[in-house]
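What follows is a single chain, given as structure tokens, in the form predicted on its own.
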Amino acid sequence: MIFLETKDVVKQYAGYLALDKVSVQIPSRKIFGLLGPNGAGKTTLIRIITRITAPDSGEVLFKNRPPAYEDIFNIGYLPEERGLYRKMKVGEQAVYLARLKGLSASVAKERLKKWFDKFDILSWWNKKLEELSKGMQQKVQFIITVIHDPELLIFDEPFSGFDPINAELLKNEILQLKEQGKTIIFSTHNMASVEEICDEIALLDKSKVVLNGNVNQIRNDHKQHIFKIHTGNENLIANGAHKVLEQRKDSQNYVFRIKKDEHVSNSEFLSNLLKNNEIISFEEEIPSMNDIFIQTVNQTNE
């Protein structure tokens, strides 16, 4: 089921085309990666989805219908640029912001204290925000984003500034939210995070969608028939069906990176290797999302 869809969305600012007929489909209960270099149009698209601004043309559909006023209360948005009040007490402003999202003061306080305890920041409830480290401030903003239990969550660079331990904590919380049935839009430049948590992605460049689909399928579609082989043989024998890209010796074996002839099947290639070599391990290299990101954007810019 498609939770949210944009159809041919166009947005222009003073002669600058920020979005050029952008169409994406965000499935329910999945984590959708919204990717792209700086200035590609990601933040503009998020602002249109959250109704901070409106498209010049095209449309946004929630659950296959036009958005309604009450839909805004069913969205949690963590922007890249954080926006809490530095001189205000942490708990006080958290309750205030939760009430803006429709919670009563008592419910807001109850939920917030559970989250603060979970993130080990309850002792900072009566501290001013400026007394907290950047990481603790970001934990507070994350809690405020999810406190009203919305169906759609939008995280823009949520791991920015976090140390590895707290980044892992936040990643696990996002995955738990998905397990609870939330639909999540995840915007980041960290491609390793995309591989770890995203189900599908859309890559924007120069205001257009240049790549979209299932993460695993995209990685498989970009395979280049490159294999890493550990063998006991100093010279690999493969009857000309490959090109050696790299050869080295580790502590025990010889390691080859080879590019297989694409017209030769994997099973045929492996069978040939086993006949002529002592194969210890055989693994096809699947390109990373980082490599695919760079390759796709470079192709767009050629």
Contents of the next structure:
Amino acid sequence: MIFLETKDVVKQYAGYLALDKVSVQIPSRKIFGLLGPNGAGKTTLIRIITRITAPDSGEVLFKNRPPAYEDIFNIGYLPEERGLYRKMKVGEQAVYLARLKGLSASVAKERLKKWFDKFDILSWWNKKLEELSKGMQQKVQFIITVIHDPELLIFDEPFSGFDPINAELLKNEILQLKEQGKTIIFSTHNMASVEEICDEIALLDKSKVVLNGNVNQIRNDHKQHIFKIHTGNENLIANGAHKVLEQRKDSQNYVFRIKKDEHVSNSEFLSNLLKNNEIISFEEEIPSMNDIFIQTVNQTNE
Amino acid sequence: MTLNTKMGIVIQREYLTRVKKKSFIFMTILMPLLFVGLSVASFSLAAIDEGETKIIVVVDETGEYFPVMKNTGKYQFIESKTGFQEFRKNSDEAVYATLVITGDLLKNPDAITLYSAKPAASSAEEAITSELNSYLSNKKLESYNIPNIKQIIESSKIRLNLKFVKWDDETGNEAQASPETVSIVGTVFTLLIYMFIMIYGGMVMQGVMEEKTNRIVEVIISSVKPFDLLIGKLIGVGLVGLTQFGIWILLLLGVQAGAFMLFGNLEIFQTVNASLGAINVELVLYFILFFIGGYLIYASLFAATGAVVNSPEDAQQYMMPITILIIFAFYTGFYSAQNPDGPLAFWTSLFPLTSPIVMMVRIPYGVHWWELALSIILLFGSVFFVIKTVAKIYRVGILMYGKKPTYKELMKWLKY
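With the form predicted on its own in hand, show me what the form predicted together with the partner chain looks like.
All chains and molecules follow, beginning with the one already shown.
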């Protein structure tokens, strides 16, 4: 099921096209990665989804219908540039922001205390924000994003500023939110985290969607037919259906990195290899999201 | 949840965080003390003697006038035995001035001169002439040889005691109001409304800028409409101003009542009460009304400034025209105290950007009801228009980062 969909969304700022007919489909209960270089239009798209600004043309569908005002209470948004009131007490401003999200003061307080306890920052409730470390501020910001239990969560670069331990904590929280049935939009430059947690992605570049779909599908589609082969032989014989890219000697074996001829199927190639060589392992290299990202962006720039 | 409760939550935060601040409590109590303290200090400083007695040497060639001179607390007169020319040669540091009398002052009033190294203070002139004058006029009167002339003159002196009464046509009330107290009250209220607009307008700008630069506005805007956030902020901060004013009025009444109970109806309190009497409920209500209008206009403009800029340094450039307008209004108000019904005062008290400040000077003198009504209608009409325009700039500005926009770009924002 599609939770949220944008159809041909166009947004123009004074003399500058920020989004050019952007259509994405965000499936329900999945983690959707919104990728792209700086200035590609990610933040603009998020602002349109969160109804901070309106598109010039095109439409946004929320659960297959045009969005209603109440829908904004069903969104939790963690912006890239984190910001809270520096001089205000942590607990006080968390309650304030939760109330703006539609919670009553008492419910907000009760839920916040639980989250603060979970993240081990309850003792900071009455401290001013500026007294907290950056990591703690990020935790507060995360809590505020999820406090009203929205169905759709939008995280813009959620891991920036976190140390590895807290990044892991946060990653687990995000995965747990998915378990609970939330739909999550995840905007990032960090491709490693995309491979780890995203189900679907859309890659934006120069205001357009240049690539989208299921992460595994995309990685498979971008395979370069590169294989890594451990063998006992010094030379690899495979009827000339490959090109050796790299060759080195392991302690006892030889390791080849080869590019297979596109027209030869994997099984055909492998049976050929097995006939002529002593094969210890055979593995196809699946391109990383990082490579795909760079490759795609460079292609569109040519 | 309706929109109004959203705005209510914003108002509540804007109000409470400011009122609970130590600096607010401090300023609210300190400002009146500072005000009273400064005016008392400047009065008493002017009245304080230097303490030191200054010596004036008198070279009296007639020998007639020296015995008349009386030492005051400040000046001591010493007769010089030597002549003036000789005395000048041996001039002494301790001598403040030298008074030389060369002839009969009745026949020749010019025959008296005061020499001093520094220009002599006016108090020295007073010390010298007060006794001499009465001595001379008595002597002159005696020279007419009319019996009882002193008594006749004394009884012919009539001192007028002019009272100033402001006559209210509608209620028929009469209130004591000397032009002096009216102008003081008007000036104080003008100063007050000017200060309030500057302080609280500036506070709104700070608030908007804070939310923009720390990006919390993105979180808030995803659940509150920018217009509601703007209005909530304007109302919240405005209420802080009204709270402060309210506390001051209560303090004033408290001090007045306290002083009355402690000292009874002493004469000095009658003067104080006379000027306080000029502050009546009507004036306070007009102050609140004009403060609300003036504050809303200027604070909205300041809010737009805060929304447009990315740093306090940039803010200067956009604040300039606004600040110039307020200062112009302030000076116009100040000088209107001397001519409250002149054309400048009249027109500026109708023009919405100056009327809140200038009108405060004029109201204690009495203003035609239609002028007040027109001024208020124009003011609140403009408030509506300004807020509508500012809201458009605000909506775009708070989410715009990077270089500061030109005025031309701002005009484009209005069309979004």
